[in-house]
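As a starting point, one isolated chain is supplied in structure tokens, in the form predicted alone.
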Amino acid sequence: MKIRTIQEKIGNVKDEIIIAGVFEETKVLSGAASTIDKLTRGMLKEVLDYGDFSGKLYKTLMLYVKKGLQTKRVLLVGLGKEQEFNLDKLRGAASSAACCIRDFGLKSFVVPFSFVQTENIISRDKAAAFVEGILLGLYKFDDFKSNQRGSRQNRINSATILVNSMDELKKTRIEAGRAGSVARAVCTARDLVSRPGNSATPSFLAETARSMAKASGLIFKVLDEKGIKKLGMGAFSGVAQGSNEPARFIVLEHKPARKKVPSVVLIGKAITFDSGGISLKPAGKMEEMKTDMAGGAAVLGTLQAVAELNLPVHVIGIVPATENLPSGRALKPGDIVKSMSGKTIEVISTDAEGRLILCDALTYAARYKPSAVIDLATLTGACIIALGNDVTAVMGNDEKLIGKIRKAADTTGERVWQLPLWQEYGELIKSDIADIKNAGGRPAGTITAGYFLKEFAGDIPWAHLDIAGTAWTDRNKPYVPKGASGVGVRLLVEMLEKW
């Protein structure tokens, strides 16, 4: 989809349909609104005298235009109470106006800058908020089905953001072409996530980022089997030798021109399909183990922004990639493996098997000597008892690094809530045998994860993000469909881009 950026006015436009906020309740029309009321005279405000739109959220109306604009149609978008609203509804504002077209059979739209005016949102974070909105909410995945030439012709092929001045223009393509960027990363991710586990394997995401790095210009590594072995990885191998499907330690590596910026490491989990090994999961929902490398795709998405936008930090990303299952050869609870670090672990639960990865993906990060290290993973199902579907859990052992990541959740709407990781947590993952156990039991099951990645972590400022509530959703939310959400990559990118 084409996303353009032009200056002109309102009416003198050309499109099949341009779009325009309402507030809720509101009576004195704003921003866009206000001037198609203007030039249609009173089609609008007479709508609204009628009762036949209220500006609820995300609710929309189309009108059909007779007189006074050059575009056939208007769309109403209700954005709800002006006092509740903010940049993430914006977001969803867009999203519902892109889909309500798209289901209409429309090919293209306007979006004037001044679609909404409130003081509620800096105006350079608007074009940002358009096209994020648009894209992300038009997301579909279809690669698996028969019929792709029927998805295709229901399709949107452009999208125009109108502005007023020349130096909102050049301000407006700016920020569009990042947000741009940032949203094809998103898919990127959601791509990978939906991918079924017998096309998306760890072969499969070492090629693609191998591609990634080819087309953007980053720098490519893999280990395969025999290679993790001889670092001593213990635990990531022992995860993986339940599988026919080989394992893969993937790194992608953005350097930039200049010298002396800080480096980031971002390790992301790529279980490819968890059946929970030889602690086997319920059969119920299992198809949806295939989300279990989110953590390792949002990596690969962040990656590819963060090399497109050319980002002044050094960022590595580690995406350890294996299937967890059950065979013969598979671990077994009670084996005891033997880290990287030299750290021995007892395996209390086979499926706890993230944790297992992770540590030596930590370990091997400290070889970068990175300024922070941030982890995602689609880590615990305590984590959606805790906070649900709709929030992400971090915990970490440097309250800066933590705000940095909370303050990029305020803008991106990617919402996070601090978890603690007090000593006492650390006796429930203590061991009779070995160094430590990778599994706590049933209290605390979100934090106990974070404090077995925490003994890995080192001095390092570091951070864990735990998305098994994020990663996916089974029901269609404002500009997130139903399925992949590729949580995490827009939250990294607005990270980096404020380091």
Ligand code: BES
Second form
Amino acid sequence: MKIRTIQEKIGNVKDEIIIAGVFEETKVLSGAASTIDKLTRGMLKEVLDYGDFSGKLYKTLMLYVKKGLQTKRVLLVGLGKEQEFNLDKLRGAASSAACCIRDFGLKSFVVPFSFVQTENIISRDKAAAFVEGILLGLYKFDDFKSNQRGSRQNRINSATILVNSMDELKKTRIEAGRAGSVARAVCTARDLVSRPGNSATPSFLAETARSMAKASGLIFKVLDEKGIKKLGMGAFSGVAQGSNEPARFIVLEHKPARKKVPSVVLIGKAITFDSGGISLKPAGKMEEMKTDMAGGAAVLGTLQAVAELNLPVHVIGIVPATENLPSGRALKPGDIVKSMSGKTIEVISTDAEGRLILCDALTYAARYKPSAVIDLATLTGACIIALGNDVTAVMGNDEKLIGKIRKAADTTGERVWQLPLWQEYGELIKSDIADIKNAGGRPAGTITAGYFLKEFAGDIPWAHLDIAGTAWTDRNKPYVPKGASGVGVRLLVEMLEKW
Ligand code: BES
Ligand code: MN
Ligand code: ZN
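Having seen the form predicted alone, please provide the structure of the form predicted together with the named molecule.
What follows is the entire complex, opening with the chain shown before.
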């Protein structure tokens, strides 16, 4: 789908449909809606007076134009109450408009820059929110649908952003271009998460990273099982040993030409299927465990955007990838593995495998002497119990770093909530016979997982995002259709841009 920006008047633009926002419970129309109303001699006012459209958030109404416009259709989009409006609702409104237009079978539409006019939003952010809302809202994963794949049916080909001045045109083009890169990176992550376990294997992820590197000038490195063992990653290879599918330790690096830029390591858990191992999970909904590589997918997506935008930060993406399966060779509860750090780990549950692969990645990360390390992982079911499906848990050893993450999350609308890593929680994962154990029972399950990782972060500023609840959604959300969300990509790119 193409998104372009042109300078043109609402009354002169020719397209299949033009969209305009309407706030709830307002007597006066603003922005594009007001312009269209004037040009059409009160067409919108009439609809509102009849009470046929109240501006309720994300509601839409299609109208047909008799006179005053070159475009035959107008889609009104409800924006909700003006005092409650924000950037995230603009993304949602753009998405709901785009989806409605797609479902009508139309192929292109126009978004006037004045689609919404309110003090609540900085105009600089507007173009980005349109683009994100449209691209993320229209996303569909149909790689495995034999009939629909590549078909043009119900696909929008182009969206046109309409601006008023040359100055606006320039700025909007830059912003829209940037947002397009980020949104496509989110879709890359979504594609990987949606892909089933028999396709998105560790080797598949490695090959994806390799072609990504080739396309955008990233540095690519991969360790196979021999290389993983050679580095002494006994915790990671312990998890991998139960599966016939070979594990991969993937590294993607964005190295700007400019020297003396900060280095930031991103680590993403990539269990391409988590059966639980010998501590086998119950069968119900086990298919969802193909999404246990969402952290890794988010890291790959982020690196794609970081490279495209050529951000002035040295970013290293590390993705330990393996299946977690039971077999005659698999880890058993009670086994003790030796991590790359030298610490020994008693494996209480083979289903607490995420922390086992991440701890070796954390140790590996130290070789970059980074200013910060951030890991993303679908780490604990307990996170869903604590925070639900709309909030990511954040923990770490550095309040400044956590502050950066929270600030970025506020901007992108990806909610995060901090949990404490007080030393009392460490008591729950003390082992009688090894240095640490990998599970601390049901109490504070998300925190004990975080605490486990903290023990391997050393004194590097580190933060951990538990995306177990947010990586996948069972219901349609504004601009996140049912399925993989791609959570983390926009947050990390935003944070790195502001670094
Ligand atoms: N991948 C799961 C966590 C998960 C559960 C993510 C549901 C998304 C949805 C993780 O590997 C796991 O199984 N964690 C265990 C840890 C426990 C054994 C200490 C859990 O949450 O039950
Ligand atoms: Mn597990
Ligand atoms: Zn897992």
